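The form predicted on its own is given below as one chain in structure tokens.
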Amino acid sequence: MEEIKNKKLTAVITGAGGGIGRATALRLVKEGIKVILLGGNRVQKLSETEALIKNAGGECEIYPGNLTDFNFLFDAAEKIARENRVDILINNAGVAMNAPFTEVTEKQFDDIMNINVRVPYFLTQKLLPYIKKSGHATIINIASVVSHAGYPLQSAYVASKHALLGFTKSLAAEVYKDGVRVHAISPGGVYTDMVKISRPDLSEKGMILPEDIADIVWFFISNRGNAVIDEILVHRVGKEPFLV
């Protein structure tokens, strides 16, 4: 993996306070790439994945800030783009929410899609002119297995989340010829901070581990060959294959 160290990739990561975003950041630093951890409320966490990078030897920017105050978004969006190379982008953050449907406010309904649909929606569309000049130009969205499935309870949740996979898929569409490359993730469970709340009966115990969807991410990034796999289905170690 030299050659990827050689280059010297930038790497834009929202949602890296914790869960998958660190463990991906911190994976990527690994392989000579520099991070931006772009977005997070939570500046403690945000700076606690800054110093945990810093501390492997590897070179990290953090933007703490809301991700859907689009005045941030879009001004952070520039200074980024301005003061680095952009190479790869990682849509990361989001929310989840368990309601009966016939509980779900409109508030809610517009936090949860403003987070996972229009966040890395119009995040891209700022970043992507700046991502379409590398040569390893790569836009990767962690969507969910409730992108291809409903579940009781999660309504909002599962139309973000299709909404967010139907999003990578016209994306892709528009951009290949470009050079862009863009990828989704779907896991399954994740034992991220988010899931213990979302998913209060689940526990560690056979569930995916952040560190497993980062050694992805890091699978689509340094497997730039002619074969390339858009979407990756991840499910937990106990599910039964090939179903979601």
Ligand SMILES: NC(=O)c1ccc[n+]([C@@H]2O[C@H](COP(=O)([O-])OP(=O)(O)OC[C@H]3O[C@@H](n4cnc5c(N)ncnc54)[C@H](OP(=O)(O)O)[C@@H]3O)[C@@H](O)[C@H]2O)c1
The other form holds:
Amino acid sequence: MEEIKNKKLTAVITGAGGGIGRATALRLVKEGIKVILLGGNRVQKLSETEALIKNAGGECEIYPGNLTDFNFLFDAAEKIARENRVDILINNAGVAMNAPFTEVTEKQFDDIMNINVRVPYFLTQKLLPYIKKSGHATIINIASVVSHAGYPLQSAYVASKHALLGFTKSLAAEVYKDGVRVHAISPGGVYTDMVKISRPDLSEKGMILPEDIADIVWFFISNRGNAVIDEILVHRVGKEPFLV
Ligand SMILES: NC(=O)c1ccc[n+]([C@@H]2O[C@H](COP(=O)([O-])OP(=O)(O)OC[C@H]3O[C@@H](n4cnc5c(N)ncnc54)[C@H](OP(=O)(O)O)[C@@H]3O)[C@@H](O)[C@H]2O)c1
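Switch over from the form predicted on its own to the form predicted in complex with this ligand, please.
Shown next: the complete complex, the earlier chain at its head.
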């Protein structure tokens, strides 16, 4: 994709200290895209991603910090936009939670809504004016199969991912005339820290790999024809197709 390499695009990716975010960052630098890795409480993990990218000859900046601290989030977003062009935003950072509905506290509910909905919503609002200036304006939200159906013991996570998908749809409808493409990727089980912690019963075998999702991100960025795909819903092999 020489044409995209020549554009010297920059992508902001949240939560790239591991899992889908790290795999996506590594995939995009392979295509000549500069990546700005925004947010991460585990600085060491984010620095590891940075080192992997730099060893691969990629261009990368990191902004470690808690994204739900809105002073940090907005200061970082402003600095990023001041010092870079912003063509692509990938809202990836998120947390899951397993608990019976009756046991979810207000704080747990607020915390999960904050990182999974409020952060992508207002980060996108901050960066949109800059993204609109790009000839390759793309926003990708990492939703989930739980954006589409109810799952027991995950009510707060499911509510947050329904909200994220709803936001994605409204934003897409609001900005497509400005040339901004807004997509959702809705994966089933991906073998990352999130799943290792929340579903220790699952093994890597048959799980979606973070690199599989990174390939879909690249597909959205590289596919610039007139056929626009809004969302890709992905299930893991062995799960019944066309069912979430
Ligand atoms: N794994 C799956 O099966 C699956 C399926 C569907 C959708 N997803 C979605 O995919 C996205 C990526 O998840 P993953 O599976 O790759 O899990 P992961 O490896 O746990 O990645 C989540 C990332 O988000 C960051 N993060 C979380 N809260 C943060 C905060 N308050 N401030 C800054 N960074 C924060 C984490 O960094 P720190 O820990 O360093 O803060 C981490 O790097 C999430 O939105 C998730 O809901 C995952």
